[in-house]
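Take a look at this single chain in structure tokens; it is the form predicted alone.
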Amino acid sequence: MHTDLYNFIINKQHHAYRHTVDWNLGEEYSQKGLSPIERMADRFERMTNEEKAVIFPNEQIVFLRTVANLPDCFTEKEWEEIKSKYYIHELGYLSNLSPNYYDTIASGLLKMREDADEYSKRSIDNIIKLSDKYLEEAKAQGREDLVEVLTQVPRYGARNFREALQFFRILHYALWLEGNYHNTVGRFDKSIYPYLKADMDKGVYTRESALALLEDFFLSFNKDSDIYVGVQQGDNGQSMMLGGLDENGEYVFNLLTELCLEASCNNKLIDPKINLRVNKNTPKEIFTKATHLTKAGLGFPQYSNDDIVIPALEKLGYEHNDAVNYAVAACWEFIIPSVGADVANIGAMSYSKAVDTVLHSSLLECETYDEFFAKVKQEIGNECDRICDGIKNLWFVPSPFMNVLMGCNVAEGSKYNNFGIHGTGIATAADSLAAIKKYVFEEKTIDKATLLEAIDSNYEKHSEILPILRFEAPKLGNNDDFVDSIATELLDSFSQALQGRTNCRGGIFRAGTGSAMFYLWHANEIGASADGRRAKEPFGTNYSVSLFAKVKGPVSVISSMTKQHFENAINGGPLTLEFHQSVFADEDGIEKVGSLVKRYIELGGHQLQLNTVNTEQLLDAQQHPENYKQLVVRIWGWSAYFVELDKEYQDHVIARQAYTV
């Protein structure tokens, strides 16, 4: 690692090279009557022309955003008209795709240009033109190493490890500059390792020098991430997948995989976000290596279980060679590199809202718990109807450069065009149903009217039942089949409600266990709940226990949260566990956490993420943010600098339980 460059970037001194542009492109394009794809091609050309070549001393992987804003291609009035005709997902621009960087890196942009349409050719020409600015600047600085690299890439295919890394940086940079967002990295070690191996065999690198280059490459992800689109700083989608089975059933874990874990650990930066594919046969020492990265406090790696994910994707209709190469979207949704145009986060269904709706509409008239739960399942189906029926005529702004990397007009779809629906608040819903079943229908110690009055008054009335529901009632996370089976039925009901549906692009709907930011938003849609949760208290993030649930420990949590049928709900969404910082104080603690992760995989868990926290430190960081600029925490499917988060997200992290082992 070049320490001077590292400090320059983390102290944001490179921001001095930025400027903004005051272009009213939407109005200009509207007056000219340009089509959407013409607008995208023209804006990209203007942006590449406006960008300046900046090369810092000793910088090995170049390209820096010097234009800090990206004017929209459409006016507000035009967007209103577009939205009146089409369903627009998020910003309307392409996101959460895993394009085929790696074939392009092997062949070069001039080769890709041969089969491109006029707009993609124009985009290729403009990114080469920008690369030539860097080439000339390298010559001016006497940087012969960069001159050699930039003379080859991106025109021609990479010949070595450094050229492959630089080529990736250029492609990734170009996608952001074009206006795409949450641009993921895909299976990096599987595709780039051959370049490293060839150089290592030639003696070009030692392990240490290869690691230093990789650290600089990882640093490049953090140069511009503050101007990337996201709900919060850090929510930018730069997710890298490591490990996993290949098409021949061989497990990928090579020198580059190890170096990626080490580079991330050494840099201690929020990007790229490391994901690790594992299975029940993954050696224990790999889990231990990965846990050393968890110790760094970045919320990395996130684990995905090939034993569950690959067969589940095949069950949904993905061909084996595609399913086996799955990666993740911005957070954790499973997507297919190169050929997948899935919209993996197009909607979210709230289990807790379904319970709340039936509680208020039908509890008084239900004679049995089974009757009540049947209505909850029906309401889940009704909510899925509303979500799916509301997604018609999906439209995206076309993307000439993304088309180069996807080999198709991806705005109109690709080989796979499935839609993912999150399922949120499952612990709140399962715990509420368990309390209703136990106290209202079985023991009959709380009558229906009393429960409703307590909930609707936020437990100001009948406050004596609050501690019973909050602390004594069964809770998901204690390996208690009474409530765990309810969670299983809820997840099954959700996945069954989506089965057999065809979306507007001919794909299917995929149920998932994620929540994204809905753990706050959906929680605010309802009042108090029957599990003792008060109004405005958030849900647990993703597929996790309630924030206030009294649980025995992490072993009981993973036992509870691996009983469900994830093969039917494989859109993604991890169990999230927080561990106190002290757990990682010695090698014994690290090995225990690694063993716990391995046990989760062996039990059939599908996805897991770990967070390293110190509550006292987090509280102090809220009071003295200037002392904690580099403090990193895991949010829902991404990591961020704690002091840059809105307070509601900070408070949620603080409220999560910190386990020990």
The other form holds:
Amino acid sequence: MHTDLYNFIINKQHHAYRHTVDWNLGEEYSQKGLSPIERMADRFERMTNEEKAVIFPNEQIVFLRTVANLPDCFTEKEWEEIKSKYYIHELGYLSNLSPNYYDTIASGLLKMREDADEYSKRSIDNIIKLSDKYLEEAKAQGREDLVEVLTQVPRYGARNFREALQFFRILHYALWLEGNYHNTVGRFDKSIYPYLKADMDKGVYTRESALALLEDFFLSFNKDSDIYVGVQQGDNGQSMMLGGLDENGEYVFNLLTELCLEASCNNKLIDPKINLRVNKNTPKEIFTKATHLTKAGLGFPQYSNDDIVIPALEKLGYEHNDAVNYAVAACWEFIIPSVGADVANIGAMSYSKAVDTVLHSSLLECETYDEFFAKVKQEIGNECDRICDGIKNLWFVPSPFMNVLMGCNVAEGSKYNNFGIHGTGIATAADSLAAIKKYVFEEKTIDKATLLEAIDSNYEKHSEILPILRFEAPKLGNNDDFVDSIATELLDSFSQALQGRTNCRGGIFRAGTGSAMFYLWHANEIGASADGRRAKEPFGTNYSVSLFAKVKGPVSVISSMTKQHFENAINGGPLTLEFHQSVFADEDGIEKVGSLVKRYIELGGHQLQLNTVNTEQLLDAQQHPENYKQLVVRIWGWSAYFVELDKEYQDHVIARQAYTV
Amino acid sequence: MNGTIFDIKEMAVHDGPGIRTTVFFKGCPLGCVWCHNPEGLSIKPQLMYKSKNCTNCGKCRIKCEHPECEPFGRCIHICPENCLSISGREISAKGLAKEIIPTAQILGDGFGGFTFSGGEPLMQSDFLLELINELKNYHLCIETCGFCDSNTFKKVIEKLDFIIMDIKLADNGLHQKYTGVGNGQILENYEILRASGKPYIIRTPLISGITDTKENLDAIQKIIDDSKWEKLPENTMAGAKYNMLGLEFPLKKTKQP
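Now that the form predicted alone has been shown, please provide the structure of the form predicted together with its partner chain.
To see the whole picture, the full complex is given below, headed by that same chain.
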């Protein structure tokens, strides 16, 4: 890693090379009557023409965005028309795909051009043209090394590690420039390792020099990420998948995997987002190595369990060779590189809203808890009906360059066209049901009308029951079957409600355990809840315990949160555990956290994400943001610079409980 | 028989080999000025009050029917902010074993064992021995100040797998001054420990100007010779819990000029 370049980038000095364009493309295209794919091909051409080649001293991996904005291809009026005819997911452009960079890196763009349609050909020609600008700049700067690299790629296949990294950068850059977003990285170590190995065998690199190059490559993910779209800064989907089984059942963990963990740890930057696939046979040493990265405080790696994910994907109809090749979308949704056009985050179902609805419609008339829960289950089904029935005629803007890497017109779908639905607030719902079961139906210490009045008044009335419900009632995360089994039933109800449905593209619906930003949005859809949660208090993120639940500790939490049937609900969404920095103080502590993760995997957990936090530091950072510009925290499926977040996200991070030693 | 504990901590990573579950016994014969677990000093249940979130609503002062609240004149179940709690609960050895064994089962091979800490577990040695008896199949460890009669000490360590023992100050007078007791009994027990053949480690908390002096550390080194020795950095949060007990952090006083 070149420190000067690193500092240059993190201090945002490269922003000086940016400009914006004020083209009204939508209007122009509309007047010319261009089709969507013509518009995308034309915009890409203009953008690549507008881009300038900028190469910084010592920069090994080049390509920088110098045009900071991307004018829309459609007018607002056209979007209105489109939306009246079609279901538009988020921005309407393709996102959350795991493109097949790696075959192109091996064969070169000229080879890919042979079978491409006219739009894709045009896009390939344009990115090569931009690459040639870089080649000329490299010549002008006397950068013989870069001249050699850029003479080969992207026209022809990469011959070595450096060319492979540069080629990846060009392809990834092109996808962003085309207007696709949340462009994920896929199984990087598995695919790129052969280039590194060949170079290592030839003695081109030492371990150290290979790491330095990789760090520069990782830095390149952070050069333009501030102009990529997302809910908050950092939500940009540059997820990298490491480890995991290959098609022959061998576990991939090579030198490149190790170097990726180290590069992320050394760079301490929020991109790329590191995921690690493991299974019950993964050696303890790998968990220890990964925990060193956890210690760095970026919220990486996020683990996923091959033992659970692969069979679950097969159960959903994915072919074995595709299922073993899974990666993650922007956050944690399991998707298949190259052949998957799944829309893994198309909707979200709120468990807590289902409980709240039934509470108000039927609590008074229910005589038993079972009767009450049956209605909740039915309401979850009704909610799934509303969500699924609302998604008809899905349409995406076609992307000629994305098509090159996906091998088809992916806007219209691919081999897999399944839709993923998140499930939010499971802990709030399970805790609420547990409280209703215990106090209303079993012990009968709180009567129905009192509970309803208390909830509807946000516990202004009957305030004496709040501390009981909030602090003394059974809570998910304590290895208590009374409430853990309710979470199991909720997740089962959700997955059953989605089973057997066909979506508008002929695919299925997948139930998930993620929340994304819905832990805030859905929490505001209901008032107070029966678990003693006051109105407006957020849910936990993803598959986590409630924010204020008193839990015994992380061991009980992993027990509670691995009892459910993830084989039926594998859209993705991790359990999150927060550890205080002091846990990682020595090698011994790091190994022990690693063995807790290993145990979580052995117990059949599906996905786990660990954070290193120091609450005192976060509070101080709110007061003195100027001192904490590089402080990174995990949000829901991505990490961000704490001081750049809106306060409500900051407060949520602070409210999560950290386990100390 | 029943004992009194004030906490159970899952995933203790600094209390012996492996991931452990640590039980904190309430009551300690020492009173170190730097103690960071002041609720472990007295064996009696104590009211803990977190003032930070208190809105002075007064609900806790309204008389309630809970027998556990009676000694404190406050209801601990009514606070909407959870400001009040009782530190210390009585539990039988069998009941405690039943409560903590699940963590061992969850962790399987990854479980290191149980650690008894405090407070001072040897202050409730009969209860401790009963508990040890309930946990025979596990790796057991103690964190002790070493202050108890030698027979008891011998009897307990015989049944344990690993001993973490403090030697805080080598000088008897300073020990008396800063911990409230002399170190004669402790050093005598240290010799018993050394002769026992049990694996052990000596710990010294480094308290600025008190235990971290060159004089003290050299003297401890002389006593413990080639024993494994861990020096614990000063806990910067040490004073945090005193307010909650309505006490003043003695070290703060000591350090004032």
